[in-house]
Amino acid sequence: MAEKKKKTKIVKRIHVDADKCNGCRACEVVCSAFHAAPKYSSNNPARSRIRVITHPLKDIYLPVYAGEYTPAECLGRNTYTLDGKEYDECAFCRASCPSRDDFKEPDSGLPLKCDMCESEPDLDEPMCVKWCLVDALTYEEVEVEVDEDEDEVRIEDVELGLESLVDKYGLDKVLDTIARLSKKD
């Protein structure tokens, strides 16, 4: 068996320190404004790629940002207890899935994913990190080792993703969303 060649790449990520979060939700507001069309023209937290899970009486605030779309519901229905309050595992999940409405575009229903506020010109850090006044969110770039072929975008993966979106939402909704997203900036 041939040994896979390794290379390093820089991975961008947001580190969440829940102990510092005060639940102000500035991250949700600025994220939704940044992703409005045109930028900063409106504020709709339902378009935010980050959500703050809260239990204000216990001072528990946990920022969770949107991850990958999954076409199936998870099998686990575990619960977690924090300071005496029970949460189901969906509360902490980063995925957009059929069993909940979090991290879905409110107009089209298409899934949202954190894009680290990619724009032209590039930002130094995502907007949620920039506007977090208590440093609960910090931006990190770390170097990780990956297989040489792992980093490549395969056209088959893109086609499969588009096919599943068309199957679920219909071609018109997908094309409308792509047209709207292409007009941003």
Second form
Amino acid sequence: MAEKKKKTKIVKRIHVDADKCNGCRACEVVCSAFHAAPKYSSNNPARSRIRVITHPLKDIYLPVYAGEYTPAECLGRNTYTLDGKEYDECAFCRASCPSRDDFKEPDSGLPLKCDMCESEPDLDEPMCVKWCLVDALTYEEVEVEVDEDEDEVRIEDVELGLESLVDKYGLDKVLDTIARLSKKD
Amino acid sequence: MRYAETGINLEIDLSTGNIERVVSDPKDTELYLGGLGTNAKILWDRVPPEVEPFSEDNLLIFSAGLLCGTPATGCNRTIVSTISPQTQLMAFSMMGGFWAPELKYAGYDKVVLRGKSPDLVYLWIKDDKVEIRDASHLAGKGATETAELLRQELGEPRAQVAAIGLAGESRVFFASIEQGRSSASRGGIGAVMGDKRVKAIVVRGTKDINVARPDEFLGLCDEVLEYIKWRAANPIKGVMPILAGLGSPQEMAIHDEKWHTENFMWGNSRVRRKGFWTEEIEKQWTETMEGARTRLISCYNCPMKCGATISMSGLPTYMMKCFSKLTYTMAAMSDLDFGLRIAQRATEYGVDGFSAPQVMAFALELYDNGILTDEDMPGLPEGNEERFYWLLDRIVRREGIGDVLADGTYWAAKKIGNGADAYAHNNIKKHEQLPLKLSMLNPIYFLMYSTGEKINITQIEGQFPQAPFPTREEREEFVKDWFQVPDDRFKQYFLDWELRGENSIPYYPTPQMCCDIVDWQERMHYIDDALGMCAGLSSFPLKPPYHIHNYPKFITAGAGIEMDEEALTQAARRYRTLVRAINIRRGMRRKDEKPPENHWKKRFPELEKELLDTYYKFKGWNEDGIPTKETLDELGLDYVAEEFVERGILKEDEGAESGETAAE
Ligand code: SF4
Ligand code: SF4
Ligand code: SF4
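Please could you give me the other form, the form predicted together with its partner chain, since above is the form predicted alone?
Let's see the whole complex now, leading with the same chain.
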């Protein structure tokens, strides 16, 4: 077997230091503003791709980033106790999941996912990191080696979006819409 | 489209249960901005002076500021306005926290309550759904406790709750409205909420707030954040630590309390304890605070974390900020451990952290002097600290002597008689003030105390240093990057201000300069209260990130209202004058405009008269403090002038000869 060629890629990483979080939700404000269309024209923390779970009386301050969409909720659930603090069911989960309102557009219900602030040109750092002045969120880029033939086009991303639409509206409706859209072109 | 604001007020009639969404007039936003400004307009229009505070016709208005809910850092104030049972004047207390932005996201700028509910209720506002719900199961519950119960009951962990405790339910004249880490405490607005039988207002919103010029607006926010970072690295030199940085005074973070404990008065604002702050005390209090404080916490969209969660062993956790850290301690001549413990109970009861300790210290002083006796206070415990708990418990239930004390020191003294008046010695306009007693009259503070209608000095002062710096070099250093001044002449006022000699207090700054300085300080507070900005990033600290030069840009880019410094100044003057008009219509006059008799040892009656005369003229008010017809007309408040004439407050021809209003 021929040896796979190695190349490097940059992995973006946000480090969350929950101990430094003061619960201000500036990260939610600016994330939702950044993703508004046109950019910054509105803001709405309910659309943010980062959610800060706070329970001041229990000293719970937990910024969580929106991850993958999932069509079905987990059968088994986790609860955590950390440092004597009990976290609610699903607190650490990043999924946009039918079991909860988090990480979904409040009007359409479409899933939200952190894109590390995809933008042309690239941002110096993600918006939520920039607006978190107390360093609860910090950003670093690390170089890692990857296999050459690792897929470049993230077809899964497209699939995932479609899947969620199918879940929400049914396959027929989605197919109809795609057919209609392609006729327009 | 409306920008920054939603354009919709919720009008709730508690007597009938009627709920309406009313579209507000964009013209009013241009004229009065929002928050306090538009609240004042509503109160002027709808609450005539005959209306008693505890009347169905009194309104209780919860308003988000104009820019709340936009990304403007630190813009999170809820401005609550009503007629105060204590001062009988307009009360407009503010609270930070998270409530106002949430209301905006739910789609409303204000909640206007009128009438009275027959039973205890709470309001549940979730976007378009607005309900009045039974709260009988919450009767007597603590304010923090209520918030927790409601979030659970509704299954809405992200809902924001403004609630009253037992004090509000009992209509204690200094009852607060509590909201987690924040509270609206002054003027007894919690009593009005209790009178309307509303235990809490719960809000959750998931809608958008728009801004008019997105890129410009975000650029302005970024500048503010950059400046906050810069100031964190460059504290102001030559002032004590709590004045060197931004934010509300960092009482939760800073342990050095030498200044407060040795300069503020203890007991019933009586005793100054020089030399109190020893190493031993510092060690003990630092330990207490470190042991109690779990985390420093912020309000919505602000990095300053001026509050803290406090857990005292054996007591439920609560949240605290600012100077309430010391008010109970100092009133009871006790230590920080006591202060943090009783504050837990007081927060659940929902009382003003300035007034409540003073009222209790006042009662005990009356007792020590035989004016209140064992007959008045059967069962009063022996121990000093126990007495404070005992009094607090009775006040919030209006039990026995507590019923008298629940009206605050001014009204309580009247009821008690027998010379009790002399002990209610620290009031302005019938309201308890910070426990400060100083030596030499300060002309700037004289004017702020006298003419302030915000009743609390911390909501009037700021921007201009409280005292001169010793050397010219230090002053020159200070003015170098003082770009927040509206005009360079303010730098000159400060440069020439000396500790001693000809250019020192009380005769310098001159009355005319004092007018200028007071007017600037006041203006910035009034602008904050209309926009919903935290004073801690704007009108209160020295060299703040928000100022008269960038505010117009924020309003233009945020709300889409063309604004410049002059127009903003004029708008602020307009609703500031309207606040005064409301109070004048309720009988406030020059005779009410004075600091406590003993606030300074050295007083100067002639100078004080000149100061007040000059300031009234500067503001365009007549010698009795009433805005003249000319002033009112110039501000577009001719409807006020008309009513003043109708009511005989102004004469038809008055004001015409009162001459120029002093130049800006
Ligand atoms: S901006 Fe930072 S401190 Fe504020 S809530 Fe987000 S993570 Fe916490
Ligand atoms: S990295 Fe960007 S997209 Fe992701 S949560 Fe932060 S601001 Fe939102
Ligand atoms: S400066 Fe302090 S009080 Fe003001 S909004 Fe920020 S955290 Fe709240």
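None of these values were measured; they are calculated from a predicted model. Numbering follows the first chain given and starts at 1. Note that the rigid core is defined as the largest set of C-alphas that superpose within 1.5 Å between two forms.
Core-superposed comparison between the two forms: CA of Leu165 displaced by 2 Å or more. Core-aligned CA deviation for Val142 between the two forms: 2 Å or greater.
Shown in the overlay between the two forms, fitted on the rigid core, is a CA shift at Asp17 smaller than 2 Å.
Core superposition places the Cα of Val174 7.0 Å apart between the two forms.
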